[in-house]
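Take a look at this one chain, the form predicted on its own, written out in structure tokens.
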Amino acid sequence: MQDMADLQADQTGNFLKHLAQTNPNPFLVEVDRAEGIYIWDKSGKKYMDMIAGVAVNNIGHNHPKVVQAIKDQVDKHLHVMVYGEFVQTAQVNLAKSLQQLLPDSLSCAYIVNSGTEANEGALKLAKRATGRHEIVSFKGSYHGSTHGSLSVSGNETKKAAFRPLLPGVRFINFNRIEDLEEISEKTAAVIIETVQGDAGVRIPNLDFLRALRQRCNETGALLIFDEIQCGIGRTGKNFAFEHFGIIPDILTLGKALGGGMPIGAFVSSQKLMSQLSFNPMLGHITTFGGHPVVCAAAHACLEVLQTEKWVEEAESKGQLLESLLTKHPKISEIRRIGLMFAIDMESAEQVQQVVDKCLDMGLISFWFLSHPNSFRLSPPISITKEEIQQAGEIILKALNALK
């Protein structure tokens, strides 16, 4: 009979070689389960999540409320038909809960599987609205991996061996308010990261903001934000732009919305959303949008949002993280909004040694695909200040082994 070790071993090799691989040194953890901020392997060892499945378990892997409505809506249905066409109950009750936390003009959702999926249905909503096709986006940014997405997202080397591209797209720079001119009559939308995730944790200036909304009221250019990362809860509000005062023609939601389940969703007013059922109909169609075992999942996850304080908590547990870690002679620079962190080292090497580091003492941190000097951090915002403690403890003696 095999042993645990000879078992493990069989699973790992079955990983590599019957899933693609998106990298050829993935961290391999074999996951056995994980709870709050925590995950175990299979071994028995015990790690700190402090990257959350990249920014997506705000609120705690395998939170309770979150697992009594999964379990709740199975007994009940899971697929019956495709989006759009049948009352679901659990698509109501999500639509409703982020209509009541957004405003007036964001008020109609319109429910997708991921993040990438929820950009692509912004930027044709865009460009049926505006009867326009070019669409200017920011250099740094990131918008996920599927075509349209991939196009409109500022990194070449990613892009590169998958051209051509989607046509028509202008990229202008983050944060230069000069740069907004560009942006024209011709423009359908302008999509923006309200804080730039991969490219190292970007915070935009409000008069750059303010200047980019007002440009875009002068020339009939649609204003998408894009906080599926930085949206729910992560930034210290429930909404980054929420920060600013400004608000979008379309926002797009993912990663932190499903409370662990796969979700995405852009949502715009009722006026411009209804454009999407004509000329032609069906102008975004999906087949598992708005799953049904999904969206019970995310409104339970808003539900405990509103009822923890975790997010209006985010901003201090952050500072003390950051108090914890910024003196350290190995770090250039911290940036950090809420619980969303960019760590800036001499070199990527040093980046991939303390993420090694800290993987080997039980605690996860990750990289940036675009900013390869950093490393990231995003804990779920559920996360103790005695636990930020435990974490900055670990992430100081793997800096300090620093070669």
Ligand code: PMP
Contents of the next structure:
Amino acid sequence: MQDMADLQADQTGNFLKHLAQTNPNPFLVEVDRAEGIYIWDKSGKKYMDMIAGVAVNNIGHNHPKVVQAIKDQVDKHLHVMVYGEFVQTAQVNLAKSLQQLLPDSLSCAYIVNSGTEANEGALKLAKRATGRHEIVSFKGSYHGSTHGSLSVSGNETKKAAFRPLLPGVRFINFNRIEDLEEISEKTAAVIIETVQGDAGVRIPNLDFLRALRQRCNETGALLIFDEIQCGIGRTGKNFAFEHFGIIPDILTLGKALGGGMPIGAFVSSQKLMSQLSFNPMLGHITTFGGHPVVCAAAHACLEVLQTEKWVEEAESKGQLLESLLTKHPKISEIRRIGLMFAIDMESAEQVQQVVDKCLDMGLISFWFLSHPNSFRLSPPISITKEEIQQAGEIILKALNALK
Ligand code: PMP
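I have the form predicted on its own already, so could you send the form predicted together with the ligand?
Once more the chain from above appears, this time first in line as the rest of the complex follows.
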């Protein structure tokens, strides 16, 4: 065993040796603390966080109301029982605040621990309710890394090594109305990111979403909107589907919902959700889903979003940031909704250079899983206009430094 002093001295070495690694070039920022839109490393260097843990910290890091809610809940109780047995105030409060923000047909939430679990639950619910097993999904989509969610994700290179995956999954083109013919009476569910995130921010056309809703109605396929990345205020509405007025049968949430704590949820009507409680009973179960500390944080996060003006300001803040960058000659296209950005460059190498240079200058940006030519910006929506100006200047410097 290493003694404590050694451990402190070689955090990065131990991280590389003793924690599972997911890529050859991790950022290796040694995090000391975080607050608002800033993260500080162990050397005292301050970073402007323009990624927010990939669309997680929408209300900024360590929001005092979220921290207080966590502390209050810790003093009351931690885990007491598996999901679905005891009445836990923190869970009930969260479910009730979600219900108040959502349409009547989305009044019942199953709370889990992560985004991918939310999608697993949603797919199971659709299969159980329809008695069908085929799933239609979209090219470019990302729905998570566990077997079911991976099966309905579009990125073939990420899937090949893990086959066989779920059978009966078809992929159609995002935004192409003709492809909706693939949805049939055999389809249990169509799963779609309301705004595709990892494909490089792809925004659906209203006509396309309308036709999708219509086709699902005609065939009896359930429509699942995955708002794990685009949800909870990032696009300028609490939920991205509100931009289009199209309501899914099942909504999946995660990331920002927890205010910085790990969460996922799938939401439907109570009638639909009830099918997980019989034939078989315990149709979906979880030990830790709906953990009271996480739910207390999520509830506080939703309350913060209702009291601040950040959601309604997300679009004008997004426009400001876009206007600062848009004329740069190295940028070929910006796709954006609210504060969800994909910025296209000539090559993946250029993206790497920009991300590295920004990090040097104390700004965190990131890339996309399925779209190597863009870099990503998804800052906390609590960011101020002054902070956006500063961020814009740093990003422009990084772009100017490109060879
Ligand atoms: N769906 C979407 C749209 C996502 O962006 C992600 C995460 N990037 C997931 C699902 C999976 O969420 P998690 O990583 O919490 O399992």
